[in-house]
Each structure stands twice: as structure tokens, then as C-alpha cells.
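Have a look below at one chain only, the form predicted on its own, in C-alpha cells format.
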Amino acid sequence: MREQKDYDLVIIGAGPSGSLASHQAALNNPELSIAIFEEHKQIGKPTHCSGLVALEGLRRLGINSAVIRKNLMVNEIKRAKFFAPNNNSFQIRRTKDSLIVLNRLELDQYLAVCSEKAGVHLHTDHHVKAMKFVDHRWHLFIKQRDHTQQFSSQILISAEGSRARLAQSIGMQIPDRNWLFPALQYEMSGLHDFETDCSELFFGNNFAPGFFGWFIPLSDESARIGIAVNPECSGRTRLYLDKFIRKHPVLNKRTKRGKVMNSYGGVVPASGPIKKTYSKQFFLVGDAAGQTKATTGGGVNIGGYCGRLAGKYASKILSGDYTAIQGCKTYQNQWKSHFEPDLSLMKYIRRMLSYLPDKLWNDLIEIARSTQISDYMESTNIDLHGRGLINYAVNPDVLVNGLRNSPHLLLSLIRGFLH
């Protein structure tokens, strides 16, 4: 059967944001011709994600709880422990919304299948090389194996990822590449002496300069262990990760008989939200729009929610309910009103934390432990924790304790807001 060349709506990228955008548009108007173009041969590969997400956030994306627990969830996390460079730590227990460890490959494939069932045309191994806007339509030049084809679409949604090459090619602002942190993660088996319901984060410039390392249990003998590092350390990420596993006093014993089963890398996006996320009949969603938490780099739930908004308003434009500019502006206004305040706060927090020397990390962890940060954060929305952290930081007890123990932390906070 001859491949269709012209569509009402095209989505670039079949990650969660792209698939949810296409699915929402198809549900809103089943008469639309919609396509997703994914550059990789298999949906969900290669994997770039630690897979730790808030369970309630996934539910808000419309994913059935039974599907999550039966098909997508690898493990459930009830606690998080934070380690300073000197190995002092504090713990936060989740009393309401738990975290789950995802099989990210299964999530991406499940969402893509949902889109196909709704009537969306899914094209894998189709790499969009260039695009241009002519006569009120987007024209896409797409490489598929060894030849290039041209497709067109009235509306375009880009979910291409944090490097946002195509968005940049049409003059849009893209995430600041100075805040895209190189990351690498191993899945290891043969581990011992850890708690399966507790994820762990490790701070300090000796092992993960500029960001942090993580240990995310998968079972009673396996885990995902990874780090992200300052972009200045690009090219040495694997050296830092191997050092982290071999020499960190918390990890070296539990990983001594461990075996690496899988290895995957990418970048952790921590640039914060970009100013404008639309152009002519064009929506930008997910990592490409900076719809991620700069504190952790997570963006599945927020980017997925924004993808659904983009699909909703793209379908309204195509159905004649909105003009193109009205639909695009409404999309931006809605996602920014939901998320931008917290995402911007997390951006400033990240800028502060990435410059902390180890001594201040030790001070910060001690202040958090002694001022009972867990009381503030245990019921905070995991996906929108920026305001929770700021409310904790400006609590009088925390301010007094912090200034008494480490006045340099205040200077680091100011530096973060000015950088």
C-alpha cells in the first residue's frame, strides 16, 4: 500500500510527549489524519531514562492503574535517602504518593500502541532531516533507510528531545546546552545489602561533579546505578561512574560481586522552561520545551501532560474551533500556568546546587537532617516540588540554622539566582 504523504497533523518523536499528543488529538477528532515520525527503528530504544516517576503523575496522564502495576512497574519506592560527600544522610518517606520504577521501553511502546489503536499512523526509522513552512503547510524532508521523502502537514508538534535541532533550525529558542548534563547508567545484578523500597542519591564533586549519582533498586539483587556530571566533564562520564561504583564507601561493598547487564546514556535536561513554545502552526513539547524538573532532570509526567495539551489544541485548530495563533497561545498559557512557576524555581535551585563545593554539601545535608526536611517534603507533589523546597528554605528555623552553620549557603543561593 502506498505511503500517505500529506497529513493534518504530524508529531516528531514517539516518546511519551509525542505519543500522548497524537493520542489526544485522535481522541478529540477521529476524522483527522495524524502521523508520528520516529527516527529509531524500535520505539523506546535506546533508553535514556532512570525510570523513577511519581505514580500519581502517571495516573493523571490517563494510564490505567492496573496497566501500570501489571505491565509498566518494575518496583515501588517508598523512601529516598540523600547522602552528603562525608556520607551523612537524611531520609524522606512518602506517606501519600509513592514513586515507581518504570520499564521505560514498555511505557513508550504502550503509549505508541494506544496511539495506533486510535488511528494514528506510526512511522519508525523515519528521521526528519529538515523542514520548512510554505503556503500554510509544514513540509518535512525525511530520511528512511537510504532515501529521502517529502511529507507535509498543516500542524506540527515537535517532541524531538532536549537538543531540539529542528526547532533551532526555524529560529526558535531551545534549551541551554550548558545545562544538559551528560549521564550514564548501568543495570546491575548480583548486588546485596540494600533496601528494595529505598532509592538513594549521592552528592559530591568527587563522584558526580555538578549533579549527583543514584541507586534505584529493581529487585532484591538488582538496581540501576548512574550519574550525571557537569557538561565540562563530558567524555569522562564512564570514568566517573566506574569510580563511583568501585570506590564510594556505600556502594563498593554491595556491588563487589555485581555484574553489568545493561548500559545506557544520554543527557539530563536541567535548563528550565523556555520562553516561547510555539510558532506558526507549530507546538514544542517535552524536553525540547524545557518541560522538565531541573533539580532531577525528570520530565515524563510533566512533558506527557503538556503533550496532551498540545494534541488537544492542535485538534481544535484543525476542527475550526480556534485559529492557529489562538490554539498555540492557549496551549502555552495553559501549560505555563500549570507548571512554569515550579519549573523556574527548580531551575534556580539547580543553578545553586551545581556550584556547591563539597563542604557546603555536607553543611546542607546536615541542616536538612537537623531541621526535619522530611516533615515538609513527605506530602509535597513530587513533580512540582519547587515551591515545597523554597517554602522549606525560608522557614525561620531553617534560615537561622542555616546561617548559623553555613553562611556561605546564602551566597550560593544568591549566585544561583543571578547565574
Ligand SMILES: Cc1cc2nc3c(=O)[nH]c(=O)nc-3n(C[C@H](O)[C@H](O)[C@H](O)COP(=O)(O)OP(=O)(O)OC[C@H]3O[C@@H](n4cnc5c(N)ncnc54)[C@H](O)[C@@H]3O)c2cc1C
Contents of the next structure:
Amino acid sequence: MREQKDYDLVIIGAGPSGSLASHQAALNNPELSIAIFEEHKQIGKPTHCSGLVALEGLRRLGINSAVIRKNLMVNEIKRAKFFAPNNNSFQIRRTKDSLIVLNRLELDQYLAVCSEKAGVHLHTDHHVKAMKFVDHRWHLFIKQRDHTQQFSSQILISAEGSRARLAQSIGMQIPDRNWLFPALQYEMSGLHDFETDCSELFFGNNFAPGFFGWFIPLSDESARIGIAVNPECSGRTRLYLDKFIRKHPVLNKRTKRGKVMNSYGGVVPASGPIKKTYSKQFFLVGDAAGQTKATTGGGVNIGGYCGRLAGKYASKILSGDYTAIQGCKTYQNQWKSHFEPDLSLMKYIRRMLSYLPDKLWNDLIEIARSTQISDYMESTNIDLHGRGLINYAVNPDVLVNGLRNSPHLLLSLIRGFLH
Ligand SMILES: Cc1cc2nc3c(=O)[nH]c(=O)nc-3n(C[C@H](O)[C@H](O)[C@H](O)COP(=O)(O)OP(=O)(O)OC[C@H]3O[C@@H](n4cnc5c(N)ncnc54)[C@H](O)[C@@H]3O)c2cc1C
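The form predicted on its own done, now the form predicted together with this ligand:
Zooming out: every chain and molecule, the one shown earlier first.
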């Protein structure tokens, strides 16, 4: 059978944002011809994610709780501990929305199958090399193995991930490369002496300069252990991770008899939301649009939600309910009204924290511990924690404590903010 070449809607990339966009469009209007092009042979591979997400945020993507618990969830996390370079720590217990650890491969494959069931044509092993807008349609040049074919589409959604090369090729603003943090993670087994319901974050320039290291339990003897570091350290990510595992005083005993089962690399996007996320009959979503939390690099829930919005408004344009420009602008207004204030705050918090010397990290963690940050954060929406953190920081108790105990901290944070 001859392969279909012309579609109403094409989505680039079958990550969570792309699959959810296509699924939503197909549900809204089953008459549309919709395709996703994914460069990898297998959806979700290679994996490059720790899979730690807020359960409530995942439900907001329309994923059924039973499916989450039965097929996607590996572990449930009730507490998070934050360690200073001197190993002082504080803990936040989640009272409302818990965190879960996902099998990210299963999530991506599940979402892609849902799209296929809704009628979306899924093309794996199809790398979109270039695209151009001619005569009111998008023309895509797509490489499959050793030959290139041309496809076309009335509307295009790019969910191509943080490097956003295609979006850049058509002159769109893309996530700032200076704020894409190289990351590496091992899945290890044979570990012992840790709490299975507690994820841990480790700050300090000795082990994870510019970002942090993490320990996310998968079971009572396995965990995902990773780091993200400043872009200037990109050639040394593995050295830093190995040092973190072998030498960090909290981890070294735990991991002594541990075995690395898998290793995943990637970039953690922390550049903040980009200004304009649409062009002619074109939507930008997910990591490519900076729809990620710059504080932690988490982007599954927010990017997925924005993907659904893009799918909804793309289908409304194609159904004749909106003109192209109205649909694109409404998408942008909607996602920005939901997420932009928090994502922008998180961007500034990331800038403040990435330049903090270890001595001031020690002060910051001590202030957070002694001013009961956990009381402020235990019931905040995890996906929108920017406002929660700022409310906590401008509390008079915290300001007075901070100025009394670490006058340099405030100056250093302001310097980071202005960076
Ligand atoms: C180490 C690490 C740990 C992370 N941990 C977490 C976490 O715990 N929680 C969380 O919420 N987020 C986490 N993230 C972030 C999360 O992975 C991303 O926010 C999320 O994957 C974004 O989804 P997306 O669909 O926008 O992009 P992606 O998942 O990157 O998907 C983009 C897809 O587009 C495809 N593609 C790209 N270019 C082309 C092309 N030219 N042609 C065809 N296909 C193309 C890619 O192959 C890919 O499949 C982590 C990231 C890293 C690197």
C-alpha cells in the first residue's frame, strides 16, 4: 500500500508532549489525518529521565489512576531530603500530592499506543531533517534509513525536545543553550541502608557544580542515582557521577556493593519558558518551548499538559472553529496563564542557586531547616512550586534569620538573579 504523504496535522517527536498533543487532536476530531514522526526505532528509547513526577499532575494528563498504579509506577515517594555540602539536611514530607517514580519507557510507549488507538499514524525511525512553509502548508523532508521522502501537513506541532534544532531552523526562539545542563544517571542494584519512600537531593560544587545530584529509590535494593552539572563541565559528567557515588559520605557505604544496571545521559533543560511558542500554522511544545521546571529540570507533566493544549487548538483550527492565528495565539495564552508565572520564578531561582558557593549552600540549608521550610512546602503543588518558594523566602522570619546568620547569602542570590 502506498504510504500517505499529506496530512492535516503532523507532530514531530513521540515524547510525552508529542504523543499527548496527537492524542488530544484525534479525540477532538476523529476525521483528521494525523501523523507523528519519531526519529528513534523504538518509542521511549533511549530513556533519559529519572521519572519522578507528581501523581496529581500525571492524572491531569488524563491518565487513569489504575493504569498509573498497575503499569507505569515503580515506586511511591512520600518524603524528599535536601543535603548541604556539609551534609546538614532538612526534609519535606508530602501531606497531599505524593510523588511517584515512573517507568519512563512504559509511559512513552503507553501514550504512543493511546494515540495509535485514536487513529494517529505513528512513524518510527523517521528523522525530520528539514521543514519549510510554502503555499500555506508545511513541507517536511524526512529521512528513513538511507532515503529521504517529502511529506506535507496543514498544521505542524514540534515536540522535538530541548535542543529544538528544527524550531531554530525556522527562526524561532529556542531554549538558551547556556542553561541546558548535561546529566548522567545510573540505575543501580545491590544497594542497602536507605529509605525506600524518600528521594534525596545533594547540593554542592564538589559533586554536582551548578545543579544537584539525586538518589531516587526504586525498591529496597535499587535506585536511580544521577547528577546534572554546569554546561562548562559537560565533558566530565561521568567523572563527577562516579565520584558522587564512590566518595559522597551519604552514598559511599550504600553503593559499595552496588552494580550499575543501566546508564542514561541527557540534558536537563533549565532555561525557563520561551516567549513566542507559535508561528504560521505551527506550535512549539514541551522541552522545546521551555515548558520545564528550571529548579529541578522536571518537564513531563507540564510539557504533557501543554501538548494537550496544542493538540486541542490545532484540531479547532482544522475543524474551522478558529483561524490559524487565533488557534495558535489561544494555545499560547492558555499555557502561559496556567504555567508562565511559576516557570519564570523557577528560572530566576535556578539562576540564583547555580552560582552559590558551598559555604553559602551550607547557610541556605541551615536557614531552610531552622525556619521550617517544610511547613510551607509540604502541601504546595509540586508542579507549580515557584510561588511557594518565593512566598517562603519573603517571609519576615526567613529574611531576618537570613540577614542575621548569612548576610552574604542575600547578596550572592541577588548576583545570581542578575546573571
Ligand atoms: C537525566 C534527566 C532526568 C530527568 N528527570 C525528570 C524527572 O524526574 N521528572 C520529570 O518530570 N522530568 C525529568 N526530566 C525531563 C523530561 O525528561 C523532559 O522534560 C520530557 O522528556 C520532555 O518531553 P518532550 O516530549 O517535550 O521531549 P522529549 O521527551 O525529549 O521527546 C522528544 C522526542 O522528539 C524526538 N525527535 C527529536 N528531534 C526529532 C527529529 N528531527 N525528527 C523526529 N523525531 C525527533 C526525540 O527522539 C524524542 O523522542 C529529566 C531529564 C533528564 C535529561
